[in-house]
Each structure stands twice: as C-alpha cells, then as structure tokens.
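Presented as structure tokens, the chain that follows is alone, the form predicted together with the partner chain.
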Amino acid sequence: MNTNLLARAARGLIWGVMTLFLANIFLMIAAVTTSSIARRWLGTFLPDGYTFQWYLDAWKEFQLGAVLWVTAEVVVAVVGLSLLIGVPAAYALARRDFIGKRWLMLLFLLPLMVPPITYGIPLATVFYKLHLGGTIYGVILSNMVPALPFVILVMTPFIEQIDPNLESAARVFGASTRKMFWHVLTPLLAPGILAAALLVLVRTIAMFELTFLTAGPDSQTLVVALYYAVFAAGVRAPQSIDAMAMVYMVITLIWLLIALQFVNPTQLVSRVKEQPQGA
C-alpha cells in the first residue's frame, strides 16, 4: 500500500518534470515566433502589432538567399560524398573479417568521441595552410569528418542483416562486383541509405563548430550566419534575428520530421550501440 503510493508519487513527479521541461521549451519557441512577427515588442506581454516585414529584412540584411544556397550546397555535397565513400566501406566491414579491423573501427569511432572543437582547430589550421580554409571545400571536407563515420556506423549493422546468399546468387549468374552493387545491394539497402542520408543531413545543417572554424565570409552555412547575427546583436533589430532563427528552425524541423517517418529513433541508437560489440 505504502510502496504503491510512493510509486504513484514518483510517476507524478516524473511526468511533472517532463511537462515543465517541454512546456518551457515550447514557450521559448513561441517567444521567438512571436518576436519574429512583432511590429514592436518592448516589455509588454504581447507585441503592439504584427508584421512579416522582419522576414523581408532578414532576407536582405543577412543575405539569406546566398546563405541558404551555400547551406544547400554544403549539405548535398556532405551527404552525397559521405554515402559514396561510406556505404562501400560499411559493406567491406560488414562482410569481411581482416587483420586490423578493430583498429579501423576505432578510427571510424574516434571522431564521434572527440569534441569537434578539439580536432576542428588543428584541422582549420591545416586547411588555412593549404588555402582550403575559408572556402566551401574546406567546410564540406570538415563536415565529412563526423558524417562519414556516422554513415558507416549506421550502415554496417544494416548490411549485416542482408542475406549474403543473395550476393552469391548474383555472382553465380555472372554479375560483376559493380553490377551486383547496383542491381542487388543498392535496392536492398535503399531504406538504410535513406535513413543515414536524412540523419547526416539534419546533423550537417545543425553542425556549428566545424563550419564555424573553417568557413569564410561567403561560405557560411545558416547556423553560422545565425551565430554571427546573434553575436553582433544590438546593431540589428532583434526581430529580424528572430525571423532568421525561425527560418533555421523550420528547415531543420521539416527535415527531422521527414527523417522520423523513416527512422525509429530508439532503434537507430540501439543499432549503433550494438555495432561496436560485433553483435
């Protein structure tokens, strides 16, 4: 009886804490939304009037068009290249056992265990020496450092689930490795590739540190442009910064919701978790 009451109290407390947490986050988002469409908002509970003027201002002031274009270029390149290099590597790791495989896995795990600033600073130093720093190529390459291991970690267990007999059958009928890859494996892997692509996409849009360290004035992605806008606040109207923040949030949110249609977040993490144990 007593323990039952305690358990109920504990459950109530947990739900209470969670509701409070979420309520504050949603109010926070609502505050940014309200501010982005407020004509003037100074210390009152709700603004005097509403306008979409700030979105136009943000578009012009922050060159949002150019920034969005750079962001799209970076994201497409990072996702495409990571898949192109990562999926074959994941295939080899899933299907073959070889000397040094553990070391290779460690090499692919390490970038996810080291904070991006730690390797981002030496990386940016090297890039500036090679005249890659401040260019879009530098931004793409540095963003691939965490993206490529991520693709490999997601894809390896996925490939392990596919029956190797299908490949043997294709071989029996005389398919070359390349043909087998395109006509047998790629269709089977499509759901996994899609999931990995969407997750890398969301991560790359949100990746601040590496882009910040390697980007120049005309190779900034949206999140870095947003940082500079907030950092230099005071010069510009807060509403137009909020408008920019809204653009950023809507873009990531749309992609995340699309990703969630294809990926069960809890399963994804457990797949990633089981992988290093070679389960």
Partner chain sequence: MAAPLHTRAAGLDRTLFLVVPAALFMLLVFVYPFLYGLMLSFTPTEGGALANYIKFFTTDNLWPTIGTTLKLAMPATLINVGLAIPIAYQMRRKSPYQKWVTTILVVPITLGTVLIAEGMLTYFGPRGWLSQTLQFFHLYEGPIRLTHNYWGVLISLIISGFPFVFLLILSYITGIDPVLARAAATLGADPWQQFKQIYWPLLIPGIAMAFCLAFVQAFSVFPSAVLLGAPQGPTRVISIAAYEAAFEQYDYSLASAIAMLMGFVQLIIVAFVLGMRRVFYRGPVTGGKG
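Just so it is clear, the model here is predicted, and its values are computed rather than measured. Residue numbers count along the first chain shown, from 1. Definition used throughout: the rigid core is the maximal C-alpha set that superposes within 1.5 Å between two forms. First, how it differs from the form predicted on its own.
- Here L13 counts as shifted, since its C-alpha moves by at least 2 Å between the two forms after the core is aligned.
Form predicted on its own structure, per the form predicted together with the partner chain context:
What follows is just the one chain, with no partners and no other molecules.
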C-alpha cells in the first residue's frame, strides 16, 4: 500500500514539475510574442494596441537583411563542407576496423560533449593570429568543429545498416569506388544525409559561443546580432528587440520541425557488432 502511494506521489511530482516547466516556457514565449506586436505595454495585463511596425523597425535598425544573408552563407558553407568531408569519413569508420578506432570515435564526441566556450577561446586566439578572426571564414571553420563530428556520428549508423554485399555486387559488375558510392550508396543514404544536413543547419543557426568569439561586425549571424541588440550600448525599444527575437525563434523552429520529419531516432543508434574471437 505504501509502495503504491509513493509511486503515485512520485508520478504526480514528475508530472507537476513537467507541467510547471512547460507552462513557464509557454508564458515566456507568449510574453515575447505579445511584446513584439504591442503598440504600448506599460503596467497593464494586455497592451493598449497592436502593430507589426516593430518588425519593420527591427529590420531597418538591426540590418536584419544583411544579418540573415550572412547567416545563410555560414549555414550553407558549414552544412556543405561537413557533408562533403563527414560522409566519406563515416563510411571509412563504418566499413573499416583498425587500431584506435574507439579512441577516434571518442575524439569525435569531445566537441559535442564539451561546452563550446572551453575550446572556443583558444580556437579564437589561434584564428586571430592567423588573421581569420573577425571574418566569415573564421566563423565557418569554427562552426565546423562541432558540425563535422556530428555528421560523422549521425551517418555512421546509417552506413552500418546497409548490406556490404550491395557494394560487392556493384564492384563485381565493374563499378569503380566513385560510381559505387554515387549510384549505390548515395540513394540509400539520402534520408540520413538529409537528416544530418538539417540537424547541422539547426545547430549552426543556434551556435552562439563559437560564432560570437570569431565573428566581426560584418560576419555576425542572427543569434550574435540578437545578443548585441540586447546588450550593446544605446537605448532601444524593447518591442523591436522582441521582434528580432521572434524572427530568430521562428526560423529556428521551422527548420527544427522540418528536421524532425526526416530523423528516425532508431537509425541514430549504431548496431552492436559481434566481436570475433581473439579480437
């Protein structure tokens, strides 16, 4: 009897905490959304009126057009380079066993497990010495540090789930490595490549620390520009800042929802391989 009561109390506590957390998130988003379209909101439960003028003001004041263009350039470059390098690297890891493979996989995990600020500061120091700091090239390279291992770790299970006999059959019929990879593996890996690309896209849009440390005035992405809009010197209307925050949130949320349509969590878990005796 006491066990049942404790179990019910624990479930009730968990549901209560989850409900409180979700309610806080919902109310916070609702407050920012309302503020971004409020004509005036001082000391009242609801604003005096509503307008979308703050979005136009934010677009002009914070130069959102240029910021969004830089963000798009960084995202496309990071996603493209990460896939170009990461997919072949994942194939090599999935199809080859070699000494130190587990340590190499652990090395790929480090940029994803360690807070970016811990390696972002020395990385930015090196970039500034190489005259890459403050440029869009530095922003792209710094964002690739976590993006490339992420692509490798996502794609490796997808490749492991493909029967190697298909590759052997293609080679029997005279296909070269390039043709086999392009005509046999790529169509089968398309869902995984798309999932990895979309997830890297969302991570790059949301990556603040590495971008902040390596970006300059002309290479800021949306999340860094939002930070400067909030904390930079000068007086700014809070409604225009909230409008900018809404633009960032909507863009990130849309791409995240698109990514979730193509991500199968069961494919992100590597199959457990049987180790041969004596290995």
